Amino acid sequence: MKRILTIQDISCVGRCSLTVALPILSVMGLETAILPTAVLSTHTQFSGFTFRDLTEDLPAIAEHWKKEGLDFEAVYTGYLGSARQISFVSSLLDDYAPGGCVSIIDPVMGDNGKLYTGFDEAFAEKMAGLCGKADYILPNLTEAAFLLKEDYKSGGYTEKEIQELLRRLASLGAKTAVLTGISFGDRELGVMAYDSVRDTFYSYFNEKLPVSYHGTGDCFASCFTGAILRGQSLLEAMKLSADFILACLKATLADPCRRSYGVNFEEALPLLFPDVSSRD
């Protein structure tokens, strides 16, 4: 069995983040080891959640590891609260890479144009350094745009634009950029990626719903991560992760009672079951 390191925050109600990456990461068959950033009370579109930054603890774990002499097959990251902890992360990444550890950067920052509360360009700065590390990254159009210092654009690109895109976050050192959140039309939405090592564009596009809510793109990055890790194709990671995360939004929407404590993951995780039984 691989274990997987994954790093990002604990928000105890709500889901997202590593209590959506956790389940996820299992039933797909990965032994999976946490290190959280942060302990939130609740996710943040709660009003008064709670917040311990765990910044200072994290060394300490590292070394702990270290000196028992843990390894991991990947290093998939979610959100990192500050800057501090992205030097941290990239530390961790050298120390491991000489093992063969994948590296798996999701750059949590920002949606809809803009930067997530207590994130700022110097961040956006440091998290596009993280990312030249990387085999994979995964931003949304937002997140694109202030690691590139660009212009967001939420609509009325062309597919040679997106592919363009791809092209210069990929310049940013990572092998592999997946540009989540594309759509081309009313009716459909999907995921595009580059691989600049074999220098091919993929994409995969299925239903557009009228709806959004919180932590899909956790569970997205979840899913892809566990698809790499299980040795299907991007092109396989992507289509698992984007027909995953339609079925959550359909059980979303299904359960008007919870919608506001994120997307409805639970209900979905049977699809994963069939590739967990057919491994190798």
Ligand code: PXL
The other form holds:
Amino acid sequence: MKRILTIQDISCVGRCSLTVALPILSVMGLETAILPTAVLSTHTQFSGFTFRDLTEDLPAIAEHWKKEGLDFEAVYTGYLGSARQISFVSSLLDDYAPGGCVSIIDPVMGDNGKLYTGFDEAFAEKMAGLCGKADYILPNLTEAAFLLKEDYKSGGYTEKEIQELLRRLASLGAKTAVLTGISFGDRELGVMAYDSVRDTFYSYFNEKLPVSYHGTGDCFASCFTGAILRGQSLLEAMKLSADFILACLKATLADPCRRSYGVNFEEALPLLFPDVSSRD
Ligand code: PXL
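And the form predicted together with the ligand, for comparison with the form predicted on its own?
Starting with the chain above, the whole complex follows.
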């Protein structure tokens, strides 16, 4: 069984970050270690959330692991609470890189053209530096714009424009850039990627539902990480993750008592069992 380390916050309520990463990666058959960056009462889209910053605890935890000789086949990061945490993760990647550790960075910073509460341009610049060390980066269009210091454009792209955007993202230093939330019309929504080592583009689209829920990016990134670690190809990982998100959205829409946070990813987890997803 492969062991992976995921570094992100615990939002106690809100179906995001570690509360979705752990169940998804476990169902996919991966032993998952966690490094919680902060504990919040809810994610930051609620008002009045509490925030316990765990930055001070991170070095001692990593030091203990080093003493125990623990290592990981992959490091997957999501929401990081501060520029200091980005520096910490960056040096952790340097420590693990010689052992061939795969790094997957979801530069969680914003959506719909805006940064989440608590982040600014300086944080985005720091995140761009971290992305430069990654094997895979998984921004949405908002995060891509902030990483590259470009204006955000919500839609109206051509395929060529997205390909150029992907090349610019990869030129931050990441081997593979994966852009989520791509739409060339009202009917389709998907994901496009650029593997800079093979100089090859990939894309996968699904039907577009007229809804958008918080937390889908974290579900996508966790599933993508699980698929890559299971040895699936880049395109297979993109397909499985996009299909998983569509199933999450459909389950959420069909729920008559839907709460106002997150997606009903729990109902879509069976799609990710190793024997189911390796059938196609
Ligand atoms: O879903 C991304 C995310 C993760 N963690 C926290 C967040 C957000 C997005 O708002 O606030 C704490």
